[in-house]
Amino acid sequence: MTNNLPIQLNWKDPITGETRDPRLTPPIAFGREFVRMPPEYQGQRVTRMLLNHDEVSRFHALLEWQYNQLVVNDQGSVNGIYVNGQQLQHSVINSGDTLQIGPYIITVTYTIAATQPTNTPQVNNRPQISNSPQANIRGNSTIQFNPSTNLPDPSIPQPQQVTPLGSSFPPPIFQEQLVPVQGIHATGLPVDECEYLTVGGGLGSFIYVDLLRLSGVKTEKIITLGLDDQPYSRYKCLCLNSQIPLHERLRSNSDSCPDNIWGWPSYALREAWHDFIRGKVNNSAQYLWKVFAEPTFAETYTPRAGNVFDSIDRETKRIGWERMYRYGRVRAIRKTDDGRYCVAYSRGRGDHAFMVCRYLHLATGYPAIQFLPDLQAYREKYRDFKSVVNAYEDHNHVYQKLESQGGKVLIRGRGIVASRIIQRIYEARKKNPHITILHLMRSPKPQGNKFARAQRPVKNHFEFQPFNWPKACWGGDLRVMLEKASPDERQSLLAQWGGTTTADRIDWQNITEEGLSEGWYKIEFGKVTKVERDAQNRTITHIEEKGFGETTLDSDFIIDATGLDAKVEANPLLDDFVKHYHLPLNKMGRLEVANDFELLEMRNQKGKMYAAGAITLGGPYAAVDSFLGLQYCALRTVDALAKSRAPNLQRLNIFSSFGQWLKWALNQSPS
């Protein structure tokens, strides 16, 4: 072995969960500040890897070849380095070892020297995807939502163009920077106008529209475009598919009420009253105790899914949602020559129309489901959509077969969804004890993320936190800190606060402890190289395991519980107008928004465009895809509209707010 062989590094970004896998030649320096890492070492050019996190020192570690061995040396860092979960100052790195630097868990793999790495060009701070087949599989490994049914559909190619080749819609005038309104009418297609338009039609749109109605805007001034008349339809579908039935609890706070901007009465108080008047006094007291004592003396209260959906149903009727909603798949967004925006959308096959508005709100949600590339390759090779599934797809057949015949399940991912899948299989074992679980993780998790003096607990390689972000991110000092931070500081802060975590539920911890002690639940570590099918139609997962080389894991089913995808390029609509107007993206590859969530580059005279939800992660707010986060975004957006004297909109004050709360309590229309 020579001293100039390249190596493959692989890790998941602690904020987004996206995979990074550069192929580099040592020496490689790791640190938080580029200028503190040496450009050369012993006459060799050093590759400097920037890991933007406070747990990473300015110059943290150096990876180099020494006498035909790959060696890592701690450079006097504060938090040290971990090799395969063990803290060391100096260590030889073998192929397949994991190197942890701060929250970054990096798998190191030896490669052949046949092809030297090349620098990846970047545009707008986004690495450009290679045209090689492997790069395409890695970059496009997602499951798209069907534009007609709004359900996950693995048969849809990825991702589709907004305007397919040979299509005449949107028309050629959409190639212009400013689309002439006269030209839109000249197409002969239906053209409608409104003051306030929101695109998406999901929870982000609903919460924004709800606040517009509370602020005095009439229903005839508002239009929402989407694929479902129920704003929670996609969210409910994902909950049910990931085995959260209506009676189970969501990972959401008591006062995060999408139907009630005031957060009072909270879900805990509503549920406590519901049970109290039915004689369930102990249950009622338990809910209130949780809210009072959480999280130190009691588990955090979270609402039942069914109660949340019922409350939204009530509010949609109260504000007149059905009069504002229109079915439509949005195809393109353009500025108009009179200071407004034109949205081209399809109402069905061959049925197209336009909507022109002054104030445009984007709440498109997650455009796709992440799907591990090796599992995608398995599906494409064997056309097997039953044995290998994603947790967000409808996969109830897995549990039905397990309950009737038993079997072995391999789970990938260790976040909140994986915890719920384990609970569902635990319930299936009550009907058939001949069910076992293999939980495959890339590497051990020896310690949780740290911020200042706080550190998240870890047990059985699960990292625990009541919600997906620290609670102060919603309305406390962490929210203020992030809003004031620079783009680089925001990336670092989000890396420290975020990451893959699961809820700190005692029942989930007891399930894994019971499974480990009884032997039906087992944790494995390794990097997957490929997934195949054997002669008995069982899945065979090939992994590189530390100390054992390559080994295989057989199972009847594989469930991918790795999460959702919110990248701009995964959404054809966003990708189209970002490229058309050359919009900048933030450090996370999402839409760059101001503190009031406006897309400043899309301002068109008096016309303004705002965004909400996961497509803004990396901006001024951390918990953008939560109920309370969507409400905060709506508050900032509507407040900005009021300051700009948007028509028919009055900012809520203490008197009007109380009056609107009374109307909510009495279930009366806002206006």
Ligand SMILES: Cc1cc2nc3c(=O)[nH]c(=O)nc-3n(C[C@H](O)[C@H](O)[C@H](O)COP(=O)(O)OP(=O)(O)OC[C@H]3O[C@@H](n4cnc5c(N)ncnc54)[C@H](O)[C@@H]3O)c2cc1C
The other form holds:
Amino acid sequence: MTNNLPIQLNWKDPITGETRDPRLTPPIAFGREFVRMPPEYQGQRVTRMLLNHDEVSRFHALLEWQYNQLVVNDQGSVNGIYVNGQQLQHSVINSGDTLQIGPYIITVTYTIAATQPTNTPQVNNRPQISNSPQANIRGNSTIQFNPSTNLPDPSIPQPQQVTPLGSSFPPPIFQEQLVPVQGIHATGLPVDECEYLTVGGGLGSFIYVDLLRLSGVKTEKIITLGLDDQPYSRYKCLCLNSQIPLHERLRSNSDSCPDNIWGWPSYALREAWHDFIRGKVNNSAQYLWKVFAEPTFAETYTPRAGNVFDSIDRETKRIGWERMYRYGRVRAIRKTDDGRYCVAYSRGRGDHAFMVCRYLHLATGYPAIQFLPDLQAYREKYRDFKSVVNAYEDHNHVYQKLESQGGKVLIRGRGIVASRIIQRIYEARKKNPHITILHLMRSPKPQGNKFARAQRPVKNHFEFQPFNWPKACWGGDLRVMLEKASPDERQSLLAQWGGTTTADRIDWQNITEEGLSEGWYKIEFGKVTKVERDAQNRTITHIEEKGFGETTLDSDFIIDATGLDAKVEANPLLDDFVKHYHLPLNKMGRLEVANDFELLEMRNQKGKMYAAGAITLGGPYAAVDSFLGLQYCALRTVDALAKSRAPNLQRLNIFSSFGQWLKWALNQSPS
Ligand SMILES: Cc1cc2nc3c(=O)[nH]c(=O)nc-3n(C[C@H](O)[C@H](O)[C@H](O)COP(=O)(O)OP(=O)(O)OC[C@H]3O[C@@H](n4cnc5c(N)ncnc54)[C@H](O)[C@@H]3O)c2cc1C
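Got the form predicted on its own; could you also share the form predicted in complex with the ligand?
Every component of the complex follows; first up is the chain already shown.
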């Protein structure tokens, strides 16, 4: 056993009841005040765990490896430390022992696998992202977004470094745990300050800022940093690429309105009114019937993409988004020595700046598009980016070619994106019937997932669910269940509720039925071993079929419809500050957040940091990556800020909420 193995800690927060189980590498300091705990100990970085309780001393105890033994030392605390119930100054900790610090009863478990320690000193004077082989493999099977265009770009091979070679930004002071504010000013680069900063500038940021504005915060106090001034820009791009044009319907409820925290008037009501005054009474009645009878007697209502974008446009103008938005690619985040956060960002090549804030919100969405490794290997070998594509990158050339010349398309993945691609090809077949689809799935799906007494229906190996989570995950009993669950239970609950499903749309089901009966749509099962190109430049997919050995499938195009990646390691910004502050990740490799979405280990005196969206999946809330989920997250975050008396912020009450709703209805500024 080496003496720098990570260990697993586990405890229930005595105040919130939440279970915490970070996996950390000693030395680990425990205490009530971050700045009182040492950032370094005997040349090693110390992980500082905040235990926010009066019975915990400012720097209470230190846990470290000493000659292959894990040892805890009391640091002169007022209330002492207890090992397996016995008060001791100094003790060896064995796997499974409990360590009590104030009201926190922490179980310590040794990890079995000797994973690479994360606290190796940095080899040069700049923050770095991991260059481990694992990171490279991940990087190679993803498509990154180009930081200049904000679009998916297959020519960017792997996550970029926070500080690329040849650059001196962020500056060396960013190696410190607490960056001195004076030092930031001393760099001579522009420094701005604000109370509330949100990083990302996408839908998560927009929904949070919207609620801040409704809660009384003025535009001068808020800044949003991002790569595009339209909050839905990245989202719209992914929708259009994955074949959701503006007139198509999304996969969210009528009352999931990113522009309207009350959810009323809902999108169904707005669309019904719009059609009614244009004389389309039947359509209007249909939308209203759907929201009344869904999902039992009618298909679930979902809004049109274009209507959602238009509504966000109206709200951005109303709340003064353009006055709060700044263009910038955020490169690194650090705590400052005065209880705030410093964000280092680039406004262009060689044009760098800093933003210092008290309350930091992070909503950076998906850092990359997942790409199946065998398809990535094919693209790298043949430099062919036209026949093998990802559903989330621009691949309209595929449909144009199919419409003009016909051809065979092989689809991988069977979620909602695959359904949309099939629908798009179905439309192309109307122009050219010589198009066929081969849908390759890993294994048959004879029956749907079961949870308690509920079971998802399955048809033609597609599993159906109106939304990507059962509805009770948003605000019902499943939300409460997940909040209360331990990290292990959360992982298993999420696996049972989520997974690959598609919307239960009758039109999609009819398309697959029609395709199967007419023979232009076929389903195959097998595990892909490799993908090659033949002499006619067609793709050849080698698959292993259970019990049948290896066979090959030829096609003109392959479309990967398997998904997006939001793991921390795929995002240089997150990866950097997670490593710098030794932050725990949740079981799904995303940021570990409390029930109010705070990153507790990033607390800095009065300064607080929150996260939203896909980067928090695996934590207390399932539907984090959805309009309503982002609204729920914003509500929890703003409530927590109001509770900690964040300045200029008033929690909405029945009167102020009604007043704000009236302003929304009359399209007046919130303040
Ligand atoms: C195709 C698709 C369809 C979906 N459909 C629905 C639906 O119908 N209903 C629903 O409720 N949800 C839907 N979702 C889920 C969810 O609502 C969206 O993913 C939503 O955009 C998430 O918001 P976000 O702020 O987390 O991420 P985004 O909206 O993607 O915003 C993140 C922003 O952060 C920026 N950023 C990242 N890193 C940095 C950095 N270092 N510096 C500066 N900026 C940075 C990015 O450029 C991006 O603009 C869908 C998602 C996808 C992909």
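Numbering follows the first chain given and starts at 1. Computed from a predicted model, the values in this text were never measured in an experiment. Under this definition, the rigid core comprises the largest set of C-alpha atoms superposing within 1.5 Å between the forms.
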| Hey, does residue 73 budge by 2 Å or more at the Cα between the two forms once the core is superposed? | yes
| Threshold 2 Å Cα movement between the two forms for residue 636, core superposed | no
| message | Using the rigid core as the reference frame, would you say residue 56 shifts its C-alpha by 2 Å or more between the two forms? | response | yes
| For residue 46, what C-alpha shift in Å results between the two forms following superposition on the rigid core? | 36.9
